[in-house]
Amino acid sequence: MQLKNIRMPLFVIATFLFGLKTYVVYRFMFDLSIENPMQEFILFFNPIASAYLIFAISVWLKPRKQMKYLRWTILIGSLILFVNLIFYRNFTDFITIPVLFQGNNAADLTGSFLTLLHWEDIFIFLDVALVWYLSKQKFNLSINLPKRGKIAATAVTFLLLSGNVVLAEIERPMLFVRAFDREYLVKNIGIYNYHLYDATMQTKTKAQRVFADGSEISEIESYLKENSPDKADKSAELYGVAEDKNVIFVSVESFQDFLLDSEVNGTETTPFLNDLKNSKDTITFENFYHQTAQGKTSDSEFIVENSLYPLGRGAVYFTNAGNEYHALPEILNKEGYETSVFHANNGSFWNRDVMYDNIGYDDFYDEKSFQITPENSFGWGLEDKAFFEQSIKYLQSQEKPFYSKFITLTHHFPFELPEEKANIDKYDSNSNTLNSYFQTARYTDEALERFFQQLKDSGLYEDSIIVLMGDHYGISDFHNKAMGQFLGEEVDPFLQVQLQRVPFMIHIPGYEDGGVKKEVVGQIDVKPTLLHLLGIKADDDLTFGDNMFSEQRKGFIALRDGSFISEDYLYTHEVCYDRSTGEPLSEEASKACLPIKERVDQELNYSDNIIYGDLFRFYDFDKENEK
């Protein structure tokens, strides 16, 4: 048929053209986990749904901007698909309206940005040239329609948008309650919807501190001293073993355990840090988890800062760094402790001046403090052997005890190393991330032992502690086929929980009994764990974390989708697993998981209404001392 002799409006076929082009994009470029032909039905359904609404309101236009509207519709609701692909391809994550208020994070992110692009994103606009070559021609596409035929063009929209919500209630029960995982949303309900939930959400939550008072803080505070037994317990293993020592805590960049004990085309990866687990003055973890959300590095520091879950929207740092809260960094002030941050980046990135500053930290070393030149500095800026020796002169003039972290940034995304620096080869697989990785990884470890060894010749050595941390995953699923590539098995859901385990050490110089423990613990026990090591009493501080060294433990970790692992159990994606097989439970068996289940959704509603509702601003954490 030639175009002069085409009738159909240009609005159905640019719903028919957008709704097909954004399936394709879920199937195959966001790789959208498929489990049923239900999910896949819906999965196609959506997309043209969504589509059908944003193009049927051209109906109600006058004919001649209708063609206007149908161009610059498409173009916006392609760009917001190809920014949620790319974010995507990062953090195998979706978009928050949170996230669009970090902003001023992105000037940092034009290296990543060029990284993520794939010349088959072209795919993407498409349908947008199409429409615009279309609305542009001298033949007429657009729709003349009475009252009642705008109004029942209108209709089909609720139609198919009621049709959707039903059959994704009866997909995933209680969908719209239990969102933890933004990609079950996305899968049910499409992208453009989930983000007008997304909009409706943030503004619940901004109500929420409006309308709080209080009343629930003593509802949480009874289940912590119920199900959180102990913090503090100087009957437990190492209690104030680092009393009046100082605390240097390294939070080291995107660093997976999976790195410990790996080796590329038969050198080691991780030299240094294999030494130093082994070693009898350190204590390593090796089923530590990391639990942060969309926040990042940011949301470890406020995990670890706090014994709080991170937002499973945005940033803490960002979102409510006005709040009150009662923060490591704040009690140990009040043990006559000065505390500071070093790290190279700019002081405004992931809102750190301002939340710095609200949870107590004394002094902030930023990139200002540093000497950063072209020679000592690549990828996200001053490297991390630099980094650590210039800030010697820092800690050294600091009073003591002192509590000061490091942020390393070396090892980030995307792990750039220039080849003259690099000790190890690239890994050989069908991802370039994955392939840098492990250059990186070792660059840092170098810096660590670099950095042991500027302790002692500084004399800070013996007199303390030296905490090691992996912030977050550095290896997202979207290279789940590199990854079973290296580790010699499927990435299956299981195993990507696994994957989330980051390194922990601690190392105290002089101590003869460390070794490797196997308890499942993760960030949000950092900050009891470290109060106990100090001899700091805090049992009226309001925490879901337990101290890794008590017997006393709720025996769980809870991930901010909703996932956790237990000491018997991992549950990711409503399957039940036997943790120490890694095989999925029976129906039967698997009811075994559902109490801690309803423990873990509690956590994160109780941790986010906190949050939320700025609740420590009614609490007083002193009234235990005025006892």
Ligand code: GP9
The other form holds:
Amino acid sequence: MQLKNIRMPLFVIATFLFGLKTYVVYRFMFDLSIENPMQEFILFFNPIASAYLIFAISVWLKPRKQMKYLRWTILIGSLILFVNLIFYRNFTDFITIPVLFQGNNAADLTGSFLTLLHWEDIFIFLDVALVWYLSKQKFNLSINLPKRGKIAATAVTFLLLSGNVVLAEIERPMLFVRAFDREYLVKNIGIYNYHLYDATMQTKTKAQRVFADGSEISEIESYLKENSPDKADKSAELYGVAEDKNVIFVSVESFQDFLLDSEVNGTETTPFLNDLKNSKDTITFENFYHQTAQGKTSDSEFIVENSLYPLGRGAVYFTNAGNEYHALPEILNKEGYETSVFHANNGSFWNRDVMYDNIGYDDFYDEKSFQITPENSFGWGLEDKAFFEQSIKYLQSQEKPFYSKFITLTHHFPFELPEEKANIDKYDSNSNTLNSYFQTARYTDEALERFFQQLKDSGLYEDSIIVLMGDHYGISDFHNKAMGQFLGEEVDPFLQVQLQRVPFMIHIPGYEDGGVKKEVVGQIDVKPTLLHLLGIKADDDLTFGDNMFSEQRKGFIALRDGSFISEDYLYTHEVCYDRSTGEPLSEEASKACLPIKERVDQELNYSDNIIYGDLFRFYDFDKENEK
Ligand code: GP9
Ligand code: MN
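Having seen the form predicted on its own, could you now give me the structure of the form predicted in complex with this ligand?
So here's everything in the complex, that chain up top.
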């Protein structure tokens, strides 16, 4: 057949090629879970509907313009798909508008970019090449319809779209209202319509601050007073144990709990942290969950400083850095602490310089404070060992008592380490990421060991408490196959949530009464817990977290996607599991999850409203003191 015999209009060809291509990419290049034939059908249907929506508009254009329009829209559409795929390989998530504007972070990610590129990505551009070729030929593939024909072609768009929305609503009731999970959205309405939805959300949340008034904050205040009553509690264990001591808080990059006590080829991954966990001076919470979302490290910082939830879209550090907060450094400043952050990266990464200033840190030692040479840096920058070593002099210059936060960097995706610096073998699986993960974890473990020694040598150790926390996962569910191989069991949704546990240790020199605690706790609890240990009563504080040592905690940890963990249950992807067995519960028994789920959604919603509405500007945190 000769190409010039083709008489099918180019917009129809483009619709099929682009629609089918998008389906194949969803199905085989992303890792979307397909649970039933209906989902499979929707996944196939929505790209065709979206493609038709984009390309059918061309019937209203003059023939030459039609060709130009089709060429460019298919290219742009394919680029959107491609960029999302790259982003997905790193974060198992889809791009949102706020994430796009975190420009300098994207630039810093270029180091990881090549690792995320696969040769089969060329497939995404094959239809683009063909449509460009066809659109430039002499034979004419444009279509010239009478007005009624144009209207009919457009009507089909609405038919397809409403068909898609109806199917999506049947499959996922209230999909648009409860859009915590972007994967559901993409599966049901497709990536292009998802971006339209995201743009609408962006406009809505921007408007929320303008229309906010003080009325909502009192509702939230009563909810919190009733549901989260246990702040610093004099009668609870360890109240004021760290009074007047320095606090050294270490946020350990990408450190997941499964690393502790793990081995590769018979070698311990984290010998130092294992010993630290067993030390009598350390209290370890082994069921401590990270609660971060798209803002990664910055989300974990935000949760710890404010005991608020991060946002579902974007990083609060970017989207709402100018809000009023009542953050930990501000509270500690008032109590006479000097507060500082140490992190050897560009100070504006995650907009930290702006946010830190707003929430009251006195000093920020960013990369400019460190001697960074080719010998002491690789991957993301200054290696952790040099980072700690060079920090000691600044730490000694702090006025006591001080609160200092350290953020490590070496153990960051893609977990690269020069071979001569590795003291443990790589793991052997189909995931390079997981294989390397153990080497950088071991490196950071050694860096922490040295740091403890340096603190002792400099005389700072005795008068300080040292808190270690993993900031978020390092191994996304994209690597579940390799993870399953390592753990010796398949990673199902239950285990996937369990893997969100990160180390949390409070080391109190001379305490002698430490041990491993089993309570379900999370990053949201860190602020009230630290205040408790320091013996600071912040009565009017509005926090969603609880003091980990109190008897009357609210008893669940909510993750940002609406999953939760309570003492008895674990809930994720609309399934309620028995937490002790990991088995899904019967329909009847699952009802026990419902009241908790309601509170989880309520809290996430309240927290969002506080942030989007900048509601703390209407609240007086010093009420109690003024009485
Ligand atoms: C960057 C470091 C890593 O400064 O905190 O950020 P992450 O990618 O983990 O959010
Ligand atoms: Mn991080």
